[in-house]
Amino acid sequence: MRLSERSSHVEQSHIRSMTRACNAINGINMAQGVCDLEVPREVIEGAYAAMNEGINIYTPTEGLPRLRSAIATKMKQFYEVEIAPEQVLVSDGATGAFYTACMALLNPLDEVILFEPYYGYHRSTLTSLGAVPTYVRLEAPEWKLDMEALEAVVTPKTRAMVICNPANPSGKVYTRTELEMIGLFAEKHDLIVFADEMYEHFLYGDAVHITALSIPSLKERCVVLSGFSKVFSITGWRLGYAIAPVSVIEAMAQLNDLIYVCAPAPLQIGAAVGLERLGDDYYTELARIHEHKRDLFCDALRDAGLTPSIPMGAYYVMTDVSRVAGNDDFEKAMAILERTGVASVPGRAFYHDDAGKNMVRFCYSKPLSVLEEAAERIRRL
């Protein structure tokens, strides 16, 4: 059989292509982005007793009331934002919310801008809908915002733009400042603003969380898209949501319906419980532990005599790997492979050309035995 022309624009995620050769070789995955830290128990029982009570069946395609209003909730309780529950669309993870928001919002042909580098699903998102990314380079170690850069990149077809905050894969955190900038731009050139906020609460240091949401100038013009995969480890139950304006919601609710039909509902109840119970603690632990975790992994590389640009947010550290052996950088991360068994992605993976070419990114979210034995096999580099 023939395949369609949209199939040609899906690659295969360099992510999932290392994955198989590092499980070939049961190696250490440093690769793919899986929160490793045990599931809270609130998740887990909230879940369970919702299938005991027979929610099990169909949901409104939106998302549960109770997992709508506790996410409005938590906007309020952490950002200081009011929403309504009706701002909320829930699906089957951010991935699904972001394919929504883009059928609902782009057409064929709209230029989008990512920065780079970017998380692959997103361009291949916008690629697999006919939409054309457009980049503009944030440059390590600093990741900061170039505002002649994003300048220069618009024309009159430019419809929308992608921020990552805290960003997947470099680990960037955008300041207010940068934010208000991106707003009045957005509102200069009459855009919308994609802002994928799902690492909010893996921060380090002085980083603070702002969501788009906040800046008046966004408020109006934004998808903000998140989810509980990463805070709450349950990257296999598929569970994000989007926040937009209801008109949009409500347009994106179709898609949803006819893509997914909705979220599983049980497991929509086990986040609404996490939501509800767990405190400020949890999520204090949660970033001192991958802080902790940082450091430690950050240290091997700089031992090895690498180069990594430390991450302020998220779990992830994209590493200059200029001295390794190779002529490029899938190269350099499968001699990494072969030598320690550790597994990371080829920087290529985040940019639409070679200037991925000496750098490979790791994920260092890993139970801490699992992290100290691949820092060990990195210093043997």
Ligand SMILES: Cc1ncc(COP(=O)(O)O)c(C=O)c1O
Second form
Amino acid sequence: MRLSERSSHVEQSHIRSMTRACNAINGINMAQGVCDLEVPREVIEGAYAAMNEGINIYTPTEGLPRLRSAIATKMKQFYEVEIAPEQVLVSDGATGAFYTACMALLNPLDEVILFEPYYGYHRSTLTSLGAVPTYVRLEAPEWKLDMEALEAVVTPKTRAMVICNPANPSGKVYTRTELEMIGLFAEKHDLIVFADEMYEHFLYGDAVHITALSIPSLKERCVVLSGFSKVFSITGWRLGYAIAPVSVIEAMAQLNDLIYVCAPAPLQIGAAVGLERLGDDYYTELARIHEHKRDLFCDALRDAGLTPSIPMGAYYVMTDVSRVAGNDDFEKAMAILERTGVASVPGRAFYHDDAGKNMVRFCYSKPLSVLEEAAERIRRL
Ligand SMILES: Cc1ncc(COP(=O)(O)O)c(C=O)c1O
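Could I see the form predicted together with the named molecule next, after the form predicted on its own?
To see the whole picture, the full complex is given below, headed by that same chain.
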């Protein structure tokens, strides 16, 4: 059968081939981002109790009121941001929330600015809907915002931009000043800002998370995306959300209904219970554990003569691998896998051109013993 043009826009071939090659040698897969800490008891028990209590049928497509309220309360508690529960749409992961938001707000041929290196799903979601990504490169190791480059890429067709904060794959955490500059820029060109804040709790050193919703010029023009996959280690539960003005949420809800109907009912209660019961110490510990893992693995990369860009947030590290044999990122990633048994993602997965040719990305959200073994092997590279 002839496939649609759309299906040719969504391949992740190199990530898949790395995973296959890694599995074939029973290696350590640091290519894929699966947060593997234990799920908090509160979250599991909340979902289990909900199932027993009969919360097993469709929910409103926007999500259960209890979860929408818990998300609104969380925004107040963490960021002093006041939102109404009606501004929240619960979807099938942040992935579903982003897809729904793009469906509701973009037309084919609308241009959307992505910062490079980007998260592949952002690009694929846009292209699958006929939107046209344009690119502004941030340079390692600082990934500093370049306002001139941003201005240079705007055209009359530019409708939106995406910021990933903290960023996958670079680990960049945007400062308030940077977000304010983005806010003024978005205002000047009348752009929507999709702010993917999936890793909001994964912060290192003195990094702080500034949500786009706390920037006055962004408040009415941003769609914030986040979810529970990473923070509660429930990537398979498929629970995420968007926060946007009510009129946008209403439009998104129609599309969410069409695609997903609703997010899993009892699991929504599990996430709500997690938000309601887990204290600050849970989130601090999560960041502390990942900071330790970041340091452990980045030290090993440095010892191996590679040049990691030290992430300030999220749990990935982009590393320069110029010194590894191979003609490009894929060959270099394969060489690392062959020599150490550790899989990474070839850098071009995060760029629209060859800029990632000398880079790979490792995900260090692995059990400590596995990470220690991976670090030991990388040192021998
Ligand atoms: C930046 C970013 N956004 C969203 C997601 C996916 O989130 P979810 O599991 O809620 O769909 C990921 C997962 O890797 C991610 O890295």
